[in-house]
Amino acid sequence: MPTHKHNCLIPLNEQLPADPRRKSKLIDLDEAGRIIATKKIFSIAGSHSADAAMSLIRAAIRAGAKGMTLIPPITTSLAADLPIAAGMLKKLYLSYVGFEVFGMAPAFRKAAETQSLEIIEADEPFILLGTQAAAGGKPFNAVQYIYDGTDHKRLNPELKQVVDPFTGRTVWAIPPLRADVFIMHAQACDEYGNAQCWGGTGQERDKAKAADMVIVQADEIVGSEVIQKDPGHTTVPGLWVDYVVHAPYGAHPTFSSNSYAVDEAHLKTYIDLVRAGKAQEYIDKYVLEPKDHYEYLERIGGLRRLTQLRSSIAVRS
């Protein structure tokens, strides 16, 4: 990973913008996709089939993103598998990629079997502590014992052994996992980037601080007064955010916490097509052919299907 001067080391007056007036950070989805496609390393949040920044991922694929490295959350599904199927990735830090009750992630499994993707055998501590090292401007994070009885030391070339200067014991060093861009899904965000997640796993803040750029997609763009009424839900402050994209139902087909449910039928469609060797058929229909995000929503069932997914959350709660 490259060496970066962390914000905590820069005097506050040097971080302040020349113009103190706040400016809108809203951009359209296609522009965000083009920005992501220029980067080499990107990170995502969410978990399993929840709160994934799917609209931004689809936009990046449309923009021709290739040869990228993905730093995932500790668990993920389509948010990693679709970029693999689309040929967007060259490297993946692996903790868990799968579809829970629907089984293994088909594009990931094929890439692993054919060795067409560089896979770093990570785990939850590696992802979390590596991200925290980058977020805190640390050269590494150290842990004891946990890799001694595993194959990680053989399978993960980025794990290093160092001597603890206080005890003289040998410990494992986890490198900082810094990204060029972090993309995240939020339920609500104002135009200045103050993003609220109504669920999430708590990884969002570290991921944001561990990236050179942050792009937020939000189901709803709200006024700043709405954010100020409930500041406890402001997961990532606007100071850390570079761009905001309005993407209603942008997490689809994953679920958006306390907003709409996972679209299991659509996930099954994706899995069946990829397992049958028809990944490009899915990518053409749901990623490349729709002229914009709203046409994508029409293709997945339109207002009727979206209402069903939102109603499912209301029934469960």
The other form holds:
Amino acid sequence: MPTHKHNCLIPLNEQLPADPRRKSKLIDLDEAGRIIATKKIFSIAGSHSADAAMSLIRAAIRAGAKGMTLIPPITTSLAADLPIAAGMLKKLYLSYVGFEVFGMAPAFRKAAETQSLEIIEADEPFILLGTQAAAGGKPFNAVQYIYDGTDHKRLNPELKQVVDPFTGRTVWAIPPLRADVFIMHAQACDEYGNAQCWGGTGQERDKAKAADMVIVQADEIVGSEVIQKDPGHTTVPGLWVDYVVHAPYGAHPTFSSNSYAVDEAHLKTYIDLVRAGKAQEYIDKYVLEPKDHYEYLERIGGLRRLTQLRSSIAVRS
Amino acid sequence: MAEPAYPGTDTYSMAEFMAIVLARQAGGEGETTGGGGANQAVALAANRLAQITVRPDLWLFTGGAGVYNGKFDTLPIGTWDPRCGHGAECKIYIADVVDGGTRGERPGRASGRMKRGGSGGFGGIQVDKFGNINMIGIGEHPKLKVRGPGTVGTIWMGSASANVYVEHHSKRIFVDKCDYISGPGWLSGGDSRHQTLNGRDGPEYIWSPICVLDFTEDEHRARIASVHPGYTVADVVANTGFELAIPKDVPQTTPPTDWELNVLRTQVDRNGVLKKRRMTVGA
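Switching conditions: you have the form predicted alone, so give me the form predicted in complex with its partner chain.
Every chain and every other molecule in the complex is listed next, the one we just looked at coming first.
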């Protein structure tokens, strides 16, 4: 029986009985970055400053991704702002990009105000229902009067009116939001792509179905027996997943639900640098220069900082 | 210059006071849902406080974190903070929220779908005299002078009668007419909202760090309901960019009791987030 080889910190063949006849989807982070960089439209999940696929985003920037369209989750922060700062995005479907208590998203704001980024004035129902339309291969998703009360109807050119053939009413049509690749963060995943998210708002399943390719980054690569213990917690079945990347603390500096806390100090560093016009300094230090993911983790403070973030998920001081 | 909102005493902060005011006014009968925006630590604290004190049937909805009825006693950073999930009862799927919003609230059945009758509400970079809010921006779209963060789910103000909540009271925020509407209040007043949004009622209150506003019965124009300790009707008028309806007698918002402060500090905000939370008055 040949032994299965992995690019992980702890060789998987020491942890679990991998079935060598079954296809392993593990690839390394840089390869994933190169794959993403060949695509035009990518989508991400997570919620605000939590559960963002930051390692994959950094890898895509390192691989030279340019001119991309982002379909974000309903709310996000750094996962949209860093790609904007790095010049990776051409177009953004906007629902919410901001750093909540830490303030406005600096690169997003600047790009919007200098009009260097095409922004579609989308929102929660537009993103979610558009994604669901693409997931089901539907021509569009329709909603009743809700957009009558807001200005989206004149600001979002992708929102259209159609006549409901059953009632004759005029209703709002939301187009399918398909992605070339969906990249997601999971707390645990096996090498076959069965991904378990321990928090969040459940957008991963719709996003996975609405994309032609799915890449999962996971804090932990677990054995099949871990997934089998609780299949009800498997958020996305491996069948839908193309590639898996082992990225411990890969959501940093955002939160990883039930695993480690948001790195508030690091986010403030980012915001301050970008506001001061020094985005490139941040990108050099934390995206381009680290020779691999582990060097990134050293640069953000290493084991000492990561241990603090792990312990602060319970009580905030 | 904007100045920190100060209740005229060091016994409590304005943010603590606001959480208590919102908790008291957590409205509705029977089961209601209390939510709040991403950056609304005050609304988050208020909902938890309301549950513990006067509204045990309030369902605490922390959408960004994806859970109902978290039992935290130290205050998470916002409703998106996964720490809202400690002791929660149900993990939500955001599509359920969207379904509730597009379907519209069903009167008399508040089974946690879209009934946001609890405390908390939507904020904006502009709020106008009819309680409409703007999260889009200021200036000529798409060349906006000020780019807002995006509108998220503020559209749900149109299908649920959510309230408005802001932490800064200035003429820059309280404007006669929003440049854009992302969350519909009473639209252009009178029966315009009922006409446009299938008869749905608009907001009941606007909570600010210096006052509570409600709306006149016919025009649905903002009216001073009460003024917080440390401030006067003249302060509210001076910092509001539209003409307010002002009743003959405007009461002071009732100061917090020792019991309310004690519950807030020992069961909701043990880490004292609200003591430090900055709210401001003036441009």
